[in-house]
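Taking the form predicted alone, here's one chain by itself in structure tokens.
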Amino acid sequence: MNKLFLYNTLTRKKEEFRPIKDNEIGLYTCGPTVYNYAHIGNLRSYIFADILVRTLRYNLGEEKVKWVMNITDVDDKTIRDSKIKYPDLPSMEALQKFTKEYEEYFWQDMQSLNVKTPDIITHATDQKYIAGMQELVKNIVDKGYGYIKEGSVYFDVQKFAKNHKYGNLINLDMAGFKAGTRVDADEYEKENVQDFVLWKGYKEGEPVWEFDLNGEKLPGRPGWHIECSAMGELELGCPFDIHTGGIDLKFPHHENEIAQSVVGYNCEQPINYWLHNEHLLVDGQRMGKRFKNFYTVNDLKAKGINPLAYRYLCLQTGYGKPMNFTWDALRAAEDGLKHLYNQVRELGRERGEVDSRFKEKFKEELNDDLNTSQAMAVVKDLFKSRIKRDNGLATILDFDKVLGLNLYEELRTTYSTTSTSTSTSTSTSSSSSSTTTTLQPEDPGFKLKELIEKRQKARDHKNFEESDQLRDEIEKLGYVVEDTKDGQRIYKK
């Protein structure tokens, strides 16, 4: 593997990344809290994750790396959400059904960005990890970092202070600290260091699971950063090697998971590496909910935009920099993202080999802390290279196992929707005649493959006329049309 430098939160540098175990990766991803669709800024964390993901993988091999994405499905949000939607239903049936919905939609955000599905997601309600988080509870209580206070369960944070660091992820300062204050919520502002809350004691209206301490009846349910530290524990244990999440999770809950595990788990650095994305900004602005000028997935769509030019997008920023989104920069990013997918069909179908030398190149600048603006730049030199006659498709399409833009699946689709029988001339290249598609009438490429074949014809008895015709009809079906020495180059505009 070459050597990976990522720049660690926890000690604010740069560190080569140096695996807890020769043979698999754990890394630990907050996921979204499901009670509403998540947003572009949210989304930018999933997409930086994926290209972290890809990046391991590329360096070490597919099965080298266990990643684990968490689903809150209960928290104060989704309890509030799905009452006021769903008010005639049990509150728990309630929550499931409401938190089902919006995580659907969810990973259907995932797919449309191309990012990979995690090999473990987890959920908070999920049995397993209620009981692991009860235990959690019991350990910290047992080793008198938590307390007990009208029904709920809380941690001292002052007390926990004084034997080891906190707030070592924002360099808190404790000094404005006041004993005995405790907050319920499961968000409070940054900066605002209270006793948190482990086990929300239970309130009318709201789900409930049975909790035994020591004795002690506590109906109730877990607070939202015990949720994490469980989760993350019983699928990679403690220690593990990286977590990911946005800047704004850094503080309080990233830093009380950190406080959570130190303590129940006896794992004085839960995790070796802290990785945080900056925010996304829109004209200049935060991004979020509250804000209002958040947009989702299915704003692109509905303005005609491929995700994937979001994707595009992220690449050309640096996951640890600001990223300041505007309609005119996605749309120049589809231009981008058109302009790759029309190169890579330049290339023809012959794949060649891998070049080497623009691989170590590609990976040196992914492994400088996922420098991505830098790997889309020797995606560029790929292009302006000799390289590329014989080897550039195998090495773009090696290339997009980290950049995830679909490559190959755009390619494919192209010549699969254009290729005809090797008695006419309309393939793309010469390369490509031997791949043949059986369409019904029914089929969507059915209709193209007719006006392809039909154009071929006119233009072979030189009637330019009807040939201007039926390029007109198939632009229309939205795909652009090239005549080359070759025959039709066809490809989606």
Ligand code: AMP
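Keep in mind it's a predicted model, so treat the numbers as computed, not measured. Positions refer to the first chain, counted from 1. In this text, rigid core is short for the largest set of C-alphas that superpose within 1.5 Å between two forms. First, how it differs from the form predicted together with this ligand.
Superposition of the core reveals a Cα shift of 2 Å or more for residue 465 between these two forms. The Cα shift for residue 476 between these two forms, taken after rigid core superposition, is 2 angstroms or larger. Superposition of the core reveals a Cα shift of less than 2 Å for residue 43 between these two forms.
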Second form
Amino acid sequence: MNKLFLYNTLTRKKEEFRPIKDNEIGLYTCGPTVYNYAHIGNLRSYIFADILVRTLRYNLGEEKVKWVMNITDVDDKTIRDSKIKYPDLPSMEALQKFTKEYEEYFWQDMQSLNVKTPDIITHATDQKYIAGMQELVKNIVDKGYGYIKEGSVYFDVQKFAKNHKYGNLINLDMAGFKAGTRVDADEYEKENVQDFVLWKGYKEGEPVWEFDLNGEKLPGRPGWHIECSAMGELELGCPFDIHTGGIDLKFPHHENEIAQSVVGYNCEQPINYWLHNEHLLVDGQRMGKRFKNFYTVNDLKAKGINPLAYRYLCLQTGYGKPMNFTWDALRAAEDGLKHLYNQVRELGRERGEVDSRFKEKFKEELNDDLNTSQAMAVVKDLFKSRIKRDNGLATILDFDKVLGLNLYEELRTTYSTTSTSTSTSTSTSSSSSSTTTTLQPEDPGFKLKELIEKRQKARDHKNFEESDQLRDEIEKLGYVVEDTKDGQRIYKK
Ligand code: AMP
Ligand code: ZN
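In place of the form predicted alone, the structure of the form predicted together with this ligand is requested.
Below is the entire complex, every chain and molecule, led by the chain shown above.
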């Protein structure tokens, strides 16, 4: 294997990646807090995690990586907004209904961006994890690093900082730390290093779990930081290999995760590699829900932009650099993607073999801390080279295992239509292609196009018998019809 180098926030260095176990790499990604639509800034962090997972698999083999992602379905924000949306429902029910809705949108976005589904998805409110969180809180208290105050349990930061390092991921100024001051909020600034909450005592109108802590009844709910420590350990053990998230999570979230696991799991270094993606910015400011400067995947779709153009844009920049978002940059990325699709189509259908020299170059760039912008430059070189004639297709499809731009799908797709009748256009290739040609009756594709449009109309009118007959006719012409939630997709057999 070529050596893989990753920038580790813990050591502030690019380091060679050495897994704990040869046969399984454990990777945990802080998943979304499902209280709203994910914005494309959030989604940058999942595209990054996806590229990381794909790169690990590209190097080591599919089955070697266990990717865990959590869904934060209980915290301050989910509780607050579920009460607003469903004021008449009992709080637990409101929370569950509310978070499920946004979680569904999240997975749709992930699909649109071709982010692989994690191997394990953990929901913080799952009873198994709640029990794990409670056990972790108990461990911390039993070791003398946690204390109860007015029904809540807090982590004693001063005591921890005396015996361990607090401030592994960012430089913390402990001089300003006031012992005994506490913070209940899940998110706070680094200027406020304080004891943070592990378990929040019950407040009226909030969802509640019973908790018996050494005989003391503490009904309440978990703090945000304890959720990730417990879910990570339950699925991957302690220590495990890699933890990812956006840079804003370094403090307090990840710093507190480390402190909790060090004490509660007796594990001096709970995670070996911490990787953080830089932010997506708008006019120099971080894209964020609270700044009201965000766009979603649906905003992209509404403008007719293929969401994979955003993935392409992220690949061009690389995860470690701040990226300023503009529609012009996204449109340019979409042009780049369309151009790539056309180039791939022009390679014909003979696959050939993966060119080892190009593969080596591509891998070398990826293995340099996921340098995707340089890896994309290798793709450009491939299309300039003579290799492309015989082995171009096999090579680019191999690269796409990591790039995830759906090149194989695009190659197979001859036509696609969407379910709204206005968009059954005369496009001769997929909806994301740049070439739109009007077919004439004598063109060989004319009949096919006519049948597809007729079938779309039949489906729009729920006339399934006719739609089935039309499918048969299309298939007789040598095409396969697939009905997807976005409409029909037609492939050459
Ligand atoms: P949240 O759903 O708020 O917990 O955030 C989900 C992920 O998105 C976290 O890893 C954040 O660090 C990340 N994130 C939030 N805002 C941005 C942004 N503007 N650019 C990149 N990542 C972000
Ligand atoms: Zn987390």
